[in-house]
Amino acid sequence: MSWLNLVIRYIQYHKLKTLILVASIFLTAFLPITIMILLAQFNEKIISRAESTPLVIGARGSGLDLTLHALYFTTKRPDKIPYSMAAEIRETGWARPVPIYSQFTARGFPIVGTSLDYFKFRNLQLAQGQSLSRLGDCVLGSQIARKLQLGPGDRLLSDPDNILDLGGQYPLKMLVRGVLEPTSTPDDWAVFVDLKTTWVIEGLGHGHQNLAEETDDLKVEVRSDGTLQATAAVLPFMEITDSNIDSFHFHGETADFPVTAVIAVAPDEKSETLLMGHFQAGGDETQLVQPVGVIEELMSLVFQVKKFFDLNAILIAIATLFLLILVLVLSQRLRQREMQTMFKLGCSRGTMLLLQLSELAILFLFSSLMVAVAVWAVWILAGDVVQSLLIGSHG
């Protein structure tokens, strides 16, 4: 084996040359893989998420982001809708309806209002603590918990939506009550209130203090007829206790109160079929879509799309080729001395071809090794990364 010596003692002193033929060919293969392993990845879980959810009712406009906004939570929030859309799906009696309210942000990962029939819908088990119990409480995904570092007992505040904004609302303080399991879906970084804690949010529902039980100073002065006077120092209150939480109350028709998407959940074929055809009756405020169409629509698009890089990727491995053979032809006229001295020293010529050869498939046979560790580790992590592009930058 006194030729595979030879080979290995070249390419260690051709490093340069090595190093850029490893390369070529690492990335000529590794590239088209990994769009391969990704796009099969996003496209199997845009699918199973919009397969899970049967129907979407919002606000009349773009179907594709209503259909976003619902599964994922992140996109361009759509127009507002009344509460009172639930009740008339729930009138028809061909669905049942799991409102969504998703306007507000805490530590920049979405808060969801919703009812406690989207834990049902979406089969989300508690890994701690309990579920929603009152105004003011929150459950948390499981990679928000972790990332965090929350737990049942702490509080979580919600981001004000115009930080310049001072006249405007204040943030809620939320009390943590539960963890979720892992479920791998957007679901795993979203805050979930009740609704009406998001109303709370929104300004549609508040508390007021009782001054005759308030000790501070700052906080209240007595007028000159021996009442009692708030001070700019008290807020209406954005943190819902045992204490103050009877003060809490609403402004207004909650019929009236708005949603951003709901989902009905019909039980069978027939139901959705006369849904559909319920709303598309309707009025024209309101749209109906099926997210697993508006979803196939999307990747079809995105195939299509895909047949550029897959043809840019053919005509990259076709000048890596091209690279290849000028390497080989320029080594092979910058060898020939070399050829010749071994040639004199009785190497046949057979060897010597056996010698190039060999030295290639070294560095196809490494090359390849360095593709199938990247792949695997790709395919490990792709679940992760398409996740992360889904639901935004909070992964």
The other form holds:
Amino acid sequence: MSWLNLVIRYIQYHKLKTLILVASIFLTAFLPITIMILLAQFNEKIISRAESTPLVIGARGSGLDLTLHALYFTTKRPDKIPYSMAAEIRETGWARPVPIYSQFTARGFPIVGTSLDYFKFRNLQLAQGQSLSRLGDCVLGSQIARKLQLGPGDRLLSDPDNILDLGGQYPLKMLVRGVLEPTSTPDDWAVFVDLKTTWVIEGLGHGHQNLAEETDDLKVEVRSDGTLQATAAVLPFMEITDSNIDSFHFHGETADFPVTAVIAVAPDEKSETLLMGHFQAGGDETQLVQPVGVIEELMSLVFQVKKFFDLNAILIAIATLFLLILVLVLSQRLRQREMQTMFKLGCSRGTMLLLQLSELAILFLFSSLMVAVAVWAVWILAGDVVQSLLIGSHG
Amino acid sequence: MGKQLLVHCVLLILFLVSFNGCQNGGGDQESGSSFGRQTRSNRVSTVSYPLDYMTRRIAGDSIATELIAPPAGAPDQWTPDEKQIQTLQESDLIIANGPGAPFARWMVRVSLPESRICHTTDNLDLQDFISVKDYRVVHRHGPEGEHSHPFMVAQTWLDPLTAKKQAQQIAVALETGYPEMASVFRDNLRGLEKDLDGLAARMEVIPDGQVITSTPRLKFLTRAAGLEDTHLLWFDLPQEPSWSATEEQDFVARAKQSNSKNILFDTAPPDWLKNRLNALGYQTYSLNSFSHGGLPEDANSDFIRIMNENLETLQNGLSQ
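Could you present the same protein in the form predicted in complex with its partner chain, rather than the form predicted alone shown above?
Now the full complex is given, and it begins with the chain already shown.
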């Protein structure tokens, strides 16, 4: 095996050349394979999430924005619709409404206001603690709990809507009641609260001291008609506790309060069709979208673009092949004296060919190994990468 | 060497299988929580006594019914405890009023499975609801600035025909939830409807006239009885005398809008107020509007009996 020793010595001596050739082969193979894996994972994840969400109702506008918001709680917030839309869906008897109001964040993660039906709909199970019980409670997705090191009994503060708006809403300190099992979906990256808790964060509901018992003139003014007027000195509670929960209340009809989307869970295709007809014939304020249709449309566009990438990859592969041939031909010329010496030493032409082919084989073998390792790593990480792409910058 | 490797492999597989089994066991325990609950509990929760009475009458003994309401003497602003919230979350159905006649305002402070809430006022017509325009809570929140909302009267059950519509809605919800018992529910509903029709018939013989009511809470009763009603806004009556001259003048001015000298209270008025009103020439009568939501004080009494007592009091008072 002295010829193999010679090959290895040659490769070791020409480090730069070897490195360039290996890198060329590696990149030519690795990039298209990586794109293929990421796209396959992306397609699988986004389609499966869309398939598990039959219908979404929201404000008229971009159907894609609405779908991505309802599925991934994206930070691009669609317009609001009244909560009465959920009642309208329920009254048709064709579907079960699951409202979503995702307008605020807590330490950068989306706060998703919904009803307990959402957990049943997505089949979310608790890993620790208990479910939502009352205003101010929250349940964390597994990744948030891990990242923020929070568990049942801890508190999490909602982010102020605008830090420059000193007169804006007060943040709410929420009580972490439970942590969900990991699901490898955007639910792992969401802070779930009761819909009414998001209305409290928005300022539509609040708790404060009993004004009738307040004697401080700075806090309460008596109007000319005898009614009490709270002044700005009366601060709403920023944390909902056993001692102040009874004072929390909403002014107005909750039916008029906002939500950003309503998922309609229809039991069968007939009900789904009837509901679609109902909303298509409805007003100009709302729209009903089928997430699968919207996502498939998006993916067909993505796959159209991918065709250009595929063509590009083929052209790069051909160019790389030509480059390799050129390098080999040039190195053949440079090595002519070396070959003559070996010939004079008694080396046959067959052995010399074997030496050169072995060099090439080792380069390809080494590049293939690197590609295999890198693809394996991509395969492992692709799920998380795709997930973080889908949920934006939260992760 | 090969044998040893085989043994290690088998042990490793056994360990992994048992570890996975433990994890699954843990998951099953958690499935007892409100998340992902798939099975029926054969339990229905209600949020006020009249709704509880109607539900029990319709459901009979086949379904367990639990009333979640403030205990006697609890403040108006009351919130159920953890155990009660869990009961609500685990119920197959939660029987409540609904938008337009919101009762049990604590419901906005707890997390409930919305799809299992039966809004008994859903099948009421718009004209069935009562809105009080002169009692408005002026406030400011969110970007909207200062505004107010009218007071919606919640005691729908005081009108027997409205209560009948609510009972029908309860029956529909029960039939949907427990289709195998639909015929039982329908039979029981017929009995309840007969009793409510009986109350409605009694209302018709009450002479037309005018009354003053202490709060708008009695409006469903007075409307059903065909009475012209001038309401006061005496929601919280102090037990100790605390009537200023201005307040008395305000009352007299308001009471003059009615020709009636009869004031109906939805709870027993304190003695000092009763005496003061008597001195001013007004007669007071106490009715039960079930506004507290809890069970009646007299365990032997029930909704129909108390409504009959209300009508008797009303009839006697107006006949004088």
